[in-house]
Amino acid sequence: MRCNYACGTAEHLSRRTFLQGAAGALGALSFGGMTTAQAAQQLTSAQKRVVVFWLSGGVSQLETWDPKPGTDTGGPLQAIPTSVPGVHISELLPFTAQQMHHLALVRGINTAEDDHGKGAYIMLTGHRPQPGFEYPYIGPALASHLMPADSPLPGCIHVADGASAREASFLGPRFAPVGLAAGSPPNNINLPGGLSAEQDSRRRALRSKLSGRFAQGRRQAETEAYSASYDQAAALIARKDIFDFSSIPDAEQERYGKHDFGKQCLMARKLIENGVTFVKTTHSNYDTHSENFNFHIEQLGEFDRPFATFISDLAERGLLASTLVIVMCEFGRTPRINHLVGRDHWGKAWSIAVGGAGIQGGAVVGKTNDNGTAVVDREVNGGHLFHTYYRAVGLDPTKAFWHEGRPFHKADPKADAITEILA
């Protein structure tokens, strides 16, 4: 179904089409023995994790993080106070407003890009597009540093969203994102029919013996890589229980909302509780070229409570302090309201929210002018954001990736971290 308020470009789907395709088989989710706060803290206090909420299509900053009520661009919606004195956000986010002490706002973003694909690339890699080369996306890039070396779990998981191996770029398939299509476990995670666990153990032992014999007198790198992939697959099969989303209690579903995005937020929480390094979940479609206010009322009404519940649950379980949470998209929306009562693409002055690990909750940095048409204080771009993400999880963004003897910057070297929001 084509989204009749969006621009119709190929980089994103209509919200309804996305939800129909992503959620058909989700069913009721299950935690089968909820991880307690104590167990979650014991999981690891040192290991950092990252969750990205991608608001596909470009959510309006004026209807979320930087409202301008009473101005010529503000529209009909009002701003409301939050749990942080003096900080106001849109009235469409009342539950999130109660969690603002866990979040920081960056209100001075200028990526100077109004194209969906290019804007998404900047926000997901920290770099502007370069012909013939792709930087690693945020999930593989951070997982390559944060994922424990002996972890059997995928380092990067997209919940009910497409996952492309190209996002890992030169980091390789170990860090490529795994998509949980329709909430299902990763492909081929179960043993073939008729094969017992004992038989599987014997065949793996035989494979290991033959691989060891084959490796004698030969170059080790490729054979070791193959052996490691088999061993990781076997270990993942042993942990397949974390992908069981089949019997979550009704009361838990009610807290998040019995709709697709609520279920996806629950899935994201369970994966984080079980040690997955990076999770991305998508809410679509915010490309509101017409009827901007009606569609934001609907979409943010669905986003607000599950997201706020996710933040609250991570904080109560002791996981928010080690989990970086980012709410972002490819660009914002024009302050000017068009003739279709919509807002168009706008990369010149917009906002995101970030919280958790390494972030000072309640902080606000950057400022736009009275009607939101320009950044007037602390302008930043995708490079600044990526420097900040790396610093927040304890990594040095100035240390380059190395590939084929060449250094590739983790984040734009002309930018630096937004220290005002770092804890």
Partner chain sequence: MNYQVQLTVATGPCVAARRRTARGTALCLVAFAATLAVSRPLHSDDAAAPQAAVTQAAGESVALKFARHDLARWTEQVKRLGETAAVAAAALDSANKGVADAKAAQAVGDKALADAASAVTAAEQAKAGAAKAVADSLEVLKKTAIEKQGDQAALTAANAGVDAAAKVVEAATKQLADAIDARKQAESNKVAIDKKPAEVETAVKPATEAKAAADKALADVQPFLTLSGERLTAFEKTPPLPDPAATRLVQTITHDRPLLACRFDANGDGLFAGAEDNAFHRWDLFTTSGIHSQVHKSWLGAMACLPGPAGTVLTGGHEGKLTWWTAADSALSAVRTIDAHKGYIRAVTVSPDGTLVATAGNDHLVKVWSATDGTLVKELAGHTRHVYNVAFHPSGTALVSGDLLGVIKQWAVGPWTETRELDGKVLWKYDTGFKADVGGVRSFAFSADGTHLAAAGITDVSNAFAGIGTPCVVLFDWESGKQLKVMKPKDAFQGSIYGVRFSPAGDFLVGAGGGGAGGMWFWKLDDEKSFQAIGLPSVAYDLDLHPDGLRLAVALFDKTLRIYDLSPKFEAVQVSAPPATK
The other form holds:
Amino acid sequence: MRCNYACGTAEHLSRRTFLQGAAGALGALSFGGMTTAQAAQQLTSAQKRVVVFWLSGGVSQLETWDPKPGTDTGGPLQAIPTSVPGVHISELLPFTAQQMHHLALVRGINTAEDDHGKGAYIMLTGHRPQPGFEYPYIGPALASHLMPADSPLPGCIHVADGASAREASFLGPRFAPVGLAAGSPPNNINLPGGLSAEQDSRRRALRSKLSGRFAQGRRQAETEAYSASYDQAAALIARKDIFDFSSIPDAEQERYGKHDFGKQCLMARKLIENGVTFVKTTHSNYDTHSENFNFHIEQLGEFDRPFATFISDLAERGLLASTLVIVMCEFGRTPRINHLVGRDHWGKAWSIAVGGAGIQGGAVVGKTNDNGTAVVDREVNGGHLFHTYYRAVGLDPTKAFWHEGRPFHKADPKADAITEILA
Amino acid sequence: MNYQVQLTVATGPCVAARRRTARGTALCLVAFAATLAVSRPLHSDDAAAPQAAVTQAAGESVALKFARHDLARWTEQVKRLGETAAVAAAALDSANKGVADAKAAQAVGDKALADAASAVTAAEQAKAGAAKAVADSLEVLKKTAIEKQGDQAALTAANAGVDAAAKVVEAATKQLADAIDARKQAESNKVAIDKKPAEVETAVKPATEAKAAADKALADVQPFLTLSGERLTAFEKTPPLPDPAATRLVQTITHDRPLLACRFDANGDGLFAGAEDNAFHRWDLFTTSGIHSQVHKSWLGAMACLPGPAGTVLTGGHEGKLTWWTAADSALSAVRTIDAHKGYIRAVTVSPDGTLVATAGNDHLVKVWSATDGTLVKELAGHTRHVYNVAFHPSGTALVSGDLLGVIKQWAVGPWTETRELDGKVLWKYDTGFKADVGGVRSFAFSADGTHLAAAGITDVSNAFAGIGTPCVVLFDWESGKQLKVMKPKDAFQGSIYGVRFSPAGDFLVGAGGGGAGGMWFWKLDDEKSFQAIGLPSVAYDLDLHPDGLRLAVALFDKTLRIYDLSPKFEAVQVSAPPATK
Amino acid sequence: MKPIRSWVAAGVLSQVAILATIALSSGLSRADAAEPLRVQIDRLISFQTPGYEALAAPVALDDEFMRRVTLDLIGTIPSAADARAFFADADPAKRERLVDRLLATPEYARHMQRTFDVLLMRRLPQKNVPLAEWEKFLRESFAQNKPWDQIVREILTADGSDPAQRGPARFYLDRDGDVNQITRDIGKLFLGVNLECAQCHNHPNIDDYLQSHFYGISAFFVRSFVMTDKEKLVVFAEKADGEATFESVFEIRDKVSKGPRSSGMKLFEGLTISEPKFDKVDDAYAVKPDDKDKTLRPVPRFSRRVKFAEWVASSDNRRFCRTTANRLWALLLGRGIVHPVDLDHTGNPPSHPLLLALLTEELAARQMDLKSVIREIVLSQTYQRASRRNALAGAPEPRDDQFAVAPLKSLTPAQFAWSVMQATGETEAHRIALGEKFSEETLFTTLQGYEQRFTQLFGGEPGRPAESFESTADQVLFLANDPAMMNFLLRKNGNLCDRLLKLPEENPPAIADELYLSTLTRLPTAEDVQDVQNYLAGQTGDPRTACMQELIWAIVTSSEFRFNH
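If the one shown is the form predicted on its own, what is the structure of the form predicted in complex with its partner chain?
Now the complete complex, all chains and molecules, led by this one.
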């Protein structure tokens, strides 16, 4: 659903205030010449950040967090011990296994949804889809609370994933995600030769003024999105240093792997280090209706090391304690192995991993039966997960968003937080 | 585990006459017990074994030798099942006799009880008589004491009379007690005897069923004996050549998990198989018994038999272990297990002279091992992705390996240098939507004369998520290394080929695989489109050719191994399979 | 039987009859034969929404109309000179004259070529047929105003064997003859149905779309294949045998499948096509395939593909007319009457069923003459509504599907590129430089590289063109900082910067007039003039040039420029 601009609620007033504030902050950055080091210093532990690793298509819980080796559904792969005694995960995640003390596993998810779009909606909004209305997605929703008011950077950045303004819903374009291509700085991040920052600022101000005048009396969803992307671009230009991969030693890039996903993870780390509130990075594709194991070996083989490196780097830098990390997807995969040695869609009994801010590393909650076909202990759904995310970053999930004078639950009131994994 | 074997006898390609016995498991167990008793090594000097037959009757065609061997095995099987049936019949007779004996014993017991009861009655009467005598004698004593006061002699006589009567009572009382004891004993005997008939009766039903099952097993096998006799007669008249148009299902082995791999043993008696249950299996095609051994920790998808009489089979598991086995009828013994690869072993193959073993793995490596002691001969690096398959050229001088990307490398045996690369990229696609590589060399086959190499898999993938594409075989000219053809099914079919073989004469190719359904296709070497297609009930994950060159085995997802006969149709007595029972 | 099935079976005509009855009984007067289509359109639009007049924006002024219709018909904005002339014209029929003038230009044909290229080919990369040949085919077809059914028939029957007719064969050949892609795209493009989900199983959410529908269509293409012929041309050939069989993955999963089946050549629940039977396969060929000669193109006596083309691309096929009418409407009004345009089914009824029926019938009656229908639509008041409503506070907001206010349509990549070049005077500078060699063709050839840059950035991924408006940081960074954009702003002989700098410094209103007419096809407001004056105040020499460039930049990157409103 689009933002309705006629409502004049507090949310909207604050957005307009932001638009002016952002211009000021940009100016300060441009003229004041704040260094990266200073910016990093400003990134206090009080500011919570969130990173979502989205395993598009639906990763198999049996080949990741809840292996069932030796059963009729277990497949050919083994389970391996992790840095947490007694917790075993799939052999396809040897590097992640060494970071298990930073991660908690939720093994009893039942979202009861086997459709990609609806499953993704549940996992990214915490609510079941309902016609005619869209809740804000996790990035815009959390960024709207966690993003510092004077942040010069976009609140949400999607690395290598489509970034749709729709995800902000009624929160408006300020929190709409910005998309970046895999591992590369945006093109044209530098001002053209001969154009000073002052001139650039001047021409933008005029552009903005003209656009505002045009928008009056017209439908504004598109024009606001268009204008917001200029603000985002300006913010990116002001902080282009964070995309400078040339300064990263080759050895460090090697640690993450030189493939796209390795670059994405490194970029996610840099963005987090530089104060971006929410980063989502996507790894494709896990929709393995055929050859489930071959594809999981390939895909998780690519995922494991950069993800584990990301976790250990954040931990070493002291940032993990204030950064919530979520590894999730739209649903799990059927325990039954089909005739194409594939697994199909399965929202009934599956797992995700979370770690970092507010999360008790090494905790495991929920249990499935011996061959993984049903949850037998501590069943949770998208609502429980959103309560948990909000609590993990120090927010109250029971307070509602207000839109058009109506409250909208941040997290399903019928669910509550999974306190077993909260620190 | 529950194993079942179905035999199908059919004279035409499409007549799939099947049977299933309700007591299939029991039958298997009986047959299994019989096998245990025989415990014959697979490759013995037994004159019935074709290995021996080859040396004894040089000049006879291989197919004829196997037909002869089949007849001998079916004869043996009929004999053994006949013996089993006789044993079962004897057991039933014995059970029936036991019931009759018990019933006779019951009559005897009844009489003994009656006798004891009448003895008690007699003793009671005797005791009553004696008691009356005592009373009478007491009366006499009383009368004597009153009437004959002072007559000491009369008094003494009367007293003696009383004493004598009392002694008689004492004896009668004891006799009665004895009689009651005897009756109790007879009663208790009767209870036991009465139970007996019911007890022995229970043995009759299983014995009857066992006999029926044994009779049925015998009757079921009889047609195969007949058929194998006719098959031999036909082959003796005209040496058979495989005829794809005649392809018919002849045997179905049912397992409890999807099958992944299959290989006939060298004497054509058994079928080795790998399944999703991690176990290594062998089914005897004649006794229908299966033997199973669990050594691998993961799925078993790669296997190869060493040539010659040693009876050695190699298996590669998805956990990366390579195991040497000796296989006898009664047991599969793991001789040696080594950590061969990191990740899946995807293929195992043996050099034509049987001295070398080559394996292909997910660690991007091809490894060559000594077949005799399992030592590493050479590690061949160069593939950049999972190596899916490996095969020796029939000359023994070259080895080929193919990977996920359809890259086929040729290595010189001995120096182990990479000598050539063949282009099998048509078997691969990078799917940009899925962001993954799809395809790979799923099977290799060389023609017997070494002039052609076939590599099989999937091409024209339109949907990587669901494995939608066209099954295909890429045919190469070995001398030039040029791709000659990309062979596809004549009719639209979606899926992959997982097993490919050349006919012994090299005049056609067969591939098996599937997608939504399973299929088996035959191509002439000159054609791109198949000339014959056989539908399979499920995806075939492996294909092997029987050493007789006339039969094919496929390992299916639907938990069955199926054996198809390609021998030409011949005049035969119509054998109607018994109706299936539930 | 579900409603749409009977509807399809009976043909759309019966539905039109029903609707006509409704229209009569509801007091809507029967259309006068002489009454122009545009008037009927306006009546049906208004009929569908009670209180429409109060809800609707007024008819747009000349400036807004001219910019919109020029963008919609020739894919760029008008020049300042043309705008001045149009505004000054007192002829009440001047809008009609403008439309006719635009429809007669070579730019119209090229704009239609681009529009239909994206629809038909989804920006798929060039593979077997040079893009230029395909584009030439489309452009010439639109230049001649070939009936649309004829264009589609030419595309669907082309096999590429005639070197002079390679263009239309691109539809098949650059899809590599993939039967699934062809089936899916034909459904979407010509029949208004997205059968993508029905490839593997009946559509899970749409009752009307069955797997047998997908395979009923693919049966026409399953015998066709791509091959290289004797002339080394990649061509689309056809065999005389082979069937399309299918099996639902749901049924396989649930183990209730009875094995693959075939629906034959069938169009939804309606027409089933039969084919002549031949005793021998060989008899079925005009040119028999030869196993020994792989370059010999077999030719069947009965071509399923040609049969399909004849059936589908015909004004007798009301589903085709309806889909075409709906797509034309969506192109011009920003939204289909059935919306989305490829989800025409019972559960997604048209917003204006009478209007869709009318346009369908008109299109058929006019022998699929797209130009004449486009002309009527753009001359309707519905099309000409202003994009801004001067509604009272608290008045109800019209919905998009009421067509009461002109939508903001984001410029397509090509419209954006050519409008930027028109506005900045890049085209004018090149027109002058080309001198006698100037023509639409030569100008296009000179500047098409820029169009390609815009298409790469704003056009979505190849095979998946952008559908709804999204603005991304990389696009904006291009507009803000790319050397190509900066180049447009530099002073060149006859371009906008040059013209503005030549105007007297002391007359900012004249500068503002030229600036606004050149970029936004309107005269500046007093506020606009003040902005220009302020921006240039006190600037001379190089700084003045820089300011002039910044002014132009600010306008061409503004929302007013980005949208066709």
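Numbering follows the first chain given and starts at 1. Nothing here was measured: the structure is a model prediction, and the numbers come from that model. The term rigid core refers to the maximal set of C-alpha atoms that superpose within 1.5 Å between the two forms.
- Query: Taking the rigid core as the reference frame, is the Cα of residue 97 displaced by 2 Å or more between the two forms?
  - Reply: No, the C-alpha position differs by under 2 Å between the two forms.
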